[in-house]
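Below sits a lone chain in structure tokens, taken as the form predicted alone.
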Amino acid sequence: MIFVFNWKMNPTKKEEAKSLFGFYYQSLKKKNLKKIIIAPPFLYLPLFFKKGIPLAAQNCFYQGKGPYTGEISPLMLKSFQIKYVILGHSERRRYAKETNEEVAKKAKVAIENNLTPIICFGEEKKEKNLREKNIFSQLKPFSFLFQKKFSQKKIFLAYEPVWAIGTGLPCPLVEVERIALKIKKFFGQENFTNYLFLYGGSLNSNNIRNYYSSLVDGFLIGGASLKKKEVKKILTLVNS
């Protein structure tokens, strides 16, 4: 299993980030720090990146360089040793109005700079007959991943139901492992193998477990991540 803890844009003190880093390095044995990701604020990640836990970006644009004041390059992120990238959260979509089309753009230029997307799709409403419109609809540009020279590059895929996020009610396990093999069925195992997938949505100490399924190779952590009781306890999931 792998869990990444996105701490979205908090906290609001370097030496907060410092100090909440230090605790998960301590808590975790040194023979599991690649079982976790970590995706601090832009300006943590330099902090970090020696320190031996891998480290996710928590967005990228869809150019190396050039005119595009505010954005990250995916250059800037290689050449600090950022592996992985987080794209299209839904936060991502409702704030900043990201289209799917412009999520692929970034997934296709991250991946042809050897990191890591992972890409990040669900449905808004808990509406069963809409979900799997909606989440195909969000997948369909990534139609590129079929091209043989992506089919062995490393790609993460999270399912994270809008609706479930900071509501307290995630995705039944039923529903997330019938999506899996949706995914599964839409890429084709003879197109894409080396993707994992993973789930987000309301995960906590007290449910983590049970999302620990042949269908599921992990989690994306928002709001716990940042609460060192509950993160202690996932991280002694990830050490048994």
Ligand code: PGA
Contents of the next structure:
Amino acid sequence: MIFVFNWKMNPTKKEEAKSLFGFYYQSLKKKNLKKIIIAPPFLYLPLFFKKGIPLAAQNCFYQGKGPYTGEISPLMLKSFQIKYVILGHSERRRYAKETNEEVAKKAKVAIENNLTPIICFGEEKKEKNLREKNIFSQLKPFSFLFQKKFSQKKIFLAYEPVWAIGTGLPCPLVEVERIALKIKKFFGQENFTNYLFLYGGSLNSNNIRNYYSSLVDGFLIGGASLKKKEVKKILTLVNS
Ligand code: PGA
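Starting from the form predicted alone, produce the coordinates for the form predicted in complex with this ligand.
Expanding to the full complex; the earlier chain stays at the top.
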């Protein structure tokens, strides 16, 4: 199981970020440092990149360099030895109006630069009959992954139903498993199998154990990643 902790736009002070990161570091056994990934805001990445816990950026641009004010290049992430990048999180889709096509373009450039994208997808509303239709229209632009040159590249696919994010209402495991199987079938047909399937949405130290399943390879954790008590309990699971 891999645990990705998404700090989103928190905490607001450098000292708090250092203290939180230090808490993760101390709570993990040395041999387990690589079992988690922390995704802090961009500005904090340089503070932590040498400590041995893999880091993820929360976004990057689809160009390497140039006149793109305010953007961060995958090449810059690479130069700080960042290996992962979260792409297409529903909050970026909502507030920065990112489209499926843009997210796919970012993923392509990230992979070309040897970053592992953590691609988020998931339906907005809890409408069971539309769920698969919505999900597969989100994933359609990612068919570039079926090209030979991408077929061995590793990616993470994070199923995050929007209605489950930050609401305290996680998606039941059976439904997560159903989506995992559909994804397996979708990619399996094209022999693209080098991906990990993650679930995210209202996970915490009480419910995360219920999501241990042979179809789920890991978790994307938002709110709970900022609370030391929660982090401690989740990292106890990682250590066990
Ligand atoms: P949450 O967020 O754990 O607070 O629901 C998950 C996410 O946005 O990745």
